[in-house]
Every structure is written in C-alpha cells, then in structure tokens.
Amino acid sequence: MKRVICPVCGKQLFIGDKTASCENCHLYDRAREGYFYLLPPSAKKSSSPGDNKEMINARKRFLATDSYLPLADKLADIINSRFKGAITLLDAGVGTGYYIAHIAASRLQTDDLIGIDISKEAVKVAARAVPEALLTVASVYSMPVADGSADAVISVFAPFADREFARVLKDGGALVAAVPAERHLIELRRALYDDVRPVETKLESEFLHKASREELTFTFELDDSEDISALLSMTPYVYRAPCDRVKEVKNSRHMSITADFSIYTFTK
C-alpha cells in the first residue's frame, strides 16, 4: 500500500487507475503521463514552480550520457547494503527519475517507489522513466506522504527538508542525501569565471542522526557540444556567468570535468 495522503486534509489517498480520492471526497485526476498533481495553490510561489521544461530536457540529455553513473551506483550500493528485503523508497526531488530508476533496477526485490518533485515538467519525464513508481507534483517541505511510511528517502541536489524527511521515515529508516563538494564541476566554473571560489554544501540535522559522510570524486569526458551545453543548462551558472563565457562553453567540443560529491547518510 502506497502511503500517499491527501494534501488538503491529510487522509490516506486511495489510488485508482484514473483518479485518487480520500474519505473526505477530495478527488485528484491522474495525468495522461501517469502522475498526480498534489501541490496545493498555497504552496506555489509562482504559476509554474521548479525547473522549467528547458532545464528538465537539458538534465535528461546530460544524464543520458551516464556521466553521473558512479553517483547512481554509489546511492544504490548504500541502499542495498542497508536494506535486503522489499522497502518503500521515496525520492524527494525525483527530477527526471534517473536515480530512483537506477536504484530500483539494482534491487533483488520489488520495492514500493514514490517520487516527488515540485516541477511538473520533471515529474512528466520521471513518469515515463519509472512507470512503476507513484509520482506526484508536490513540495519536499510538505510531502503528501504519511508519517513513518518510508524505509528510505533519497535526496539528490534537492532541498534538505530534514524535518519533513524525519516525519515520513520509519523508525530505523535512512535518508541518503547527495550534495556538491568543493571541486564539483571545477573545470566548468574556471571556464566561466576568473575568480573561482570553493563551493561546498554541509548538511546537519537536529531531527536525524548523521551516520556517515562519504566523498565521491571522479572525472568524466564530454565530446559533444550539445552535451556540454546540457550540463551547463542544468546549473545556475548559465544565468549568472558572463554571456560571452557561457557562449564559449556551449560551443566547446570537448571537456574533461571533475564531479565531486558529499554523500550523507542520516538515520531515524
């Protein structure tokens, strides 16, 4: 039973082929792509929150190169080392579905998969990538997921809503969060800026116990200007860097790039 709840009243949603409804008769239609839109108007800060279609298409193209496959493998290894039986796995910030699909494919069991993202464009893509998952448009800060219903939560480059993660996790459950480390995309940043400063995200939580922090660093090669442009379009640099530098990078035909991540495991 997928423990998804009504975003209006908090009662369990009963999922049908075409609709989802709760005991208070709140009704939600399943979109043509297969997802449910469960983001209340009060949670929206714009008419179309989250990454737009252009950014999602760029992310989809770049991830299709499997340049971040070592990260997906690492996340799968962490989940598989902790959980041997079938679990409920929640991807909070599912994006295009790349990471949850990879983890699901690595599992010996059939897990209950839930994916949440505030970007409707992202969830549309994820619905095609992971059709077996229950996918919803929602905020990670107010997830339509029942208390204590997830064995594991993954958060990859997504907002760190640790209070909400603690709420939806079962006792003994685990959160695995991946964030950029100091040298992440250093070559790309050097091509865009004269003054490149270290950028690193450190995660702390008063609601969950930090069990471990691991570093994952590797390099990948991009030999297509479209793939390089897609990577750049996934980052905020495309909007912040000087226009001439952005154009130069987008026209590059080859780049060797460092990926540098910190991967945290928190437990409840």
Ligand SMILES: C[S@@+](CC[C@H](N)C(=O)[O-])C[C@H]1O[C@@H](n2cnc3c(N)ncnc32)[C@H](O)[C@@H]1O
The other form holds:
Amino acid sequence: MKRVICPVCGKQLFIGDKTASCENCHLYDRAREGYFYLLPPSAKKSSSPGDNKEMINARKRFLATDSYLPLADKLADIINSRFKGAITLLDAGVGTGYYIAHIAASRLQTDDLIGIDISKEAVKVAARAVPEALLTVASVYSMPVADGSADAVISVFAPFADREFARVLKDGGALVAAVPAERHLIELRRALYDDVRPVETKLESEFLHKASREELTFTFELDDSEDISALLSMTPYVYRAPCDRVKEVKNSRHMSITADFSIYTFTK
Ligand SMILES: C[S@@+](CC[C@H](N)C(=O)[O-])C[C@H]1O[C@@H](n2cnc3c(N)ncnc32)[C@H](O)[C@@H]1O
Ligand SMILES: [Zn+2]
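Here we have the form predicted on its own; I need the corresponding form predicted together with this ligand.
Whole complex next, starting from this chain.
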C-alpha cells in the first residue's frame, strides 16, 4: 500500500480514481494526466518551481537516446540485489520518470511506486511514462509520505534531502543517490569554457549510514545536433558559457562524451 499522507494534516490519504482525501476531509483532485498536486502554497517559492517545460522536454529528448542507460541499469542492479520481494520504491526528484520506469521494468515483482517532483511539468511527463506509479507534485524536503514507509528511495541528480529521506525510509531501507563525478560531460565543458575545473559532488549524511560509493564511467555518442542541444539545455552550463561557444556546440553534428557518475548507497 502506498502510504501517502495529507500535506495539510499529515493523516493518511485515501487514493481514489478521481480524488484523494484524508479523514479530515482535505480533498485533492487527480489531474488529467493522473498525478496529484500535493504542494502546500506555503512551500511554493515561485509560481512554477523546479525544472520548466523547456528543461523537461530537453531531458525527455536526451534520455530517449538511452545515452544514460548504463546508469539506469546500475541503479536497477543495486535495487534488485538488495530487494528480492515487492517493495515501496520512491523516486525523489523523479523528473520525467526515466529511472523509476527502468527499475520497475527490471523487477520480478510489482512494486509500489511513488514519484515526487516539485515541477508540475516534470510530474505530468512522468505520470504518462509510468502510469502504474503514484506521481505527486511536492518538495523532496517535505514529502507527503508516511514515516518509515519506503524500502528504497532513489535520488538522481536531485536535491539531497537526506533528513527527509531518512524519515520516510523503513529501518533497513536504502537510499541510492547518483551525482555527477569529476569527468562528467568533460568534452562538453571543454567545448564551452577555456578553463575547465574538475567538479565533484560528495555526499555525506548525518542521518543515514554510507554503505558504498561506486563509480560509473562510460562514453556515449550523439549524432544529432538536436540531441546535443537537448543535453546542453539540461545542464547549467548553457546559462554561464559564452554565447558563441554555446551556438557552436548546438550546431555540432557529432560528439563523443564522457559520462561520469558516483553512486552512493546509504542505509537506515
Ligand atoms: C536534474 S533534474 C533530475 C530529474 C531526474 N531524477 C533525472 O535524472 O532525470 C532535477 C529534478 O529535481 C527537481 N527538483 C528541484 N528541486 C526540488 C525540490 N525541492 N523538491 C522536489 N523536486 C525538486 C527538478 O524539478 C528536476 O526535475
Ligand atoms: Zn488532511
């Protein structure tokens, strides 16, 4: 059972075909695309928080090339080696749903799937991509999910809300988080900047135990300038690099690019 809670009173939400409601009669409509909007107005700092439509479309286009399939496979391997029976799997910062859909397809069991993202545009796309999942617009820092109700949380290039992840995980549950490592997209960065410095995100948590950190490095080829533009639009580089260099990259017809990820597993 998906233990989703009311964002107003914290009581269990009963999910129906058209609405969700709690015992205190707080009522939420299911959107046409199938998701629920559970972000309280107080948590909304802008009129459309999270990734915008353009970024989501770019992400959807790029991920459809399956350039990051080795990462999706790796996440599925980690989940499958840890959990044999049916689980509750939560994707915190689900984006277009690419990774949770891939993991679900690799499982022998039917899991309870929950996807959360603060971007309504992302959740709309994810709700169509993974109709079997419960998709909600909410913040990963305050998730509408009951304490100790998830076996596994995945966080892929999304805000690392480790305190909240620890709250929703069951004892013995696992958080699998993927972040960019030093050489990630190095060719793209070299094409955009003269001075390229290594970037690395290191994850630490006071709420969870670090069980492992694995590196995953591979090269992928893009042979279409639209796919290259889509990848560029997914990154923060597009805002910072000189305009002429951005145009040059967008017009490239071929790029061979390094993907470099660190994948952490934390346990509760
Ligand atoms: C880089 S994208 C990654 C999306 C997806 N995990 C993937 O790898 O395709 C980061 C996502 O985090 C979402 N996000 C940013 N801040 C958030 C927050 N406070 N709560 C929930 N989602 C958030 C964005 O809307 C975006 O979809
Ligand atoms: Zn309520």
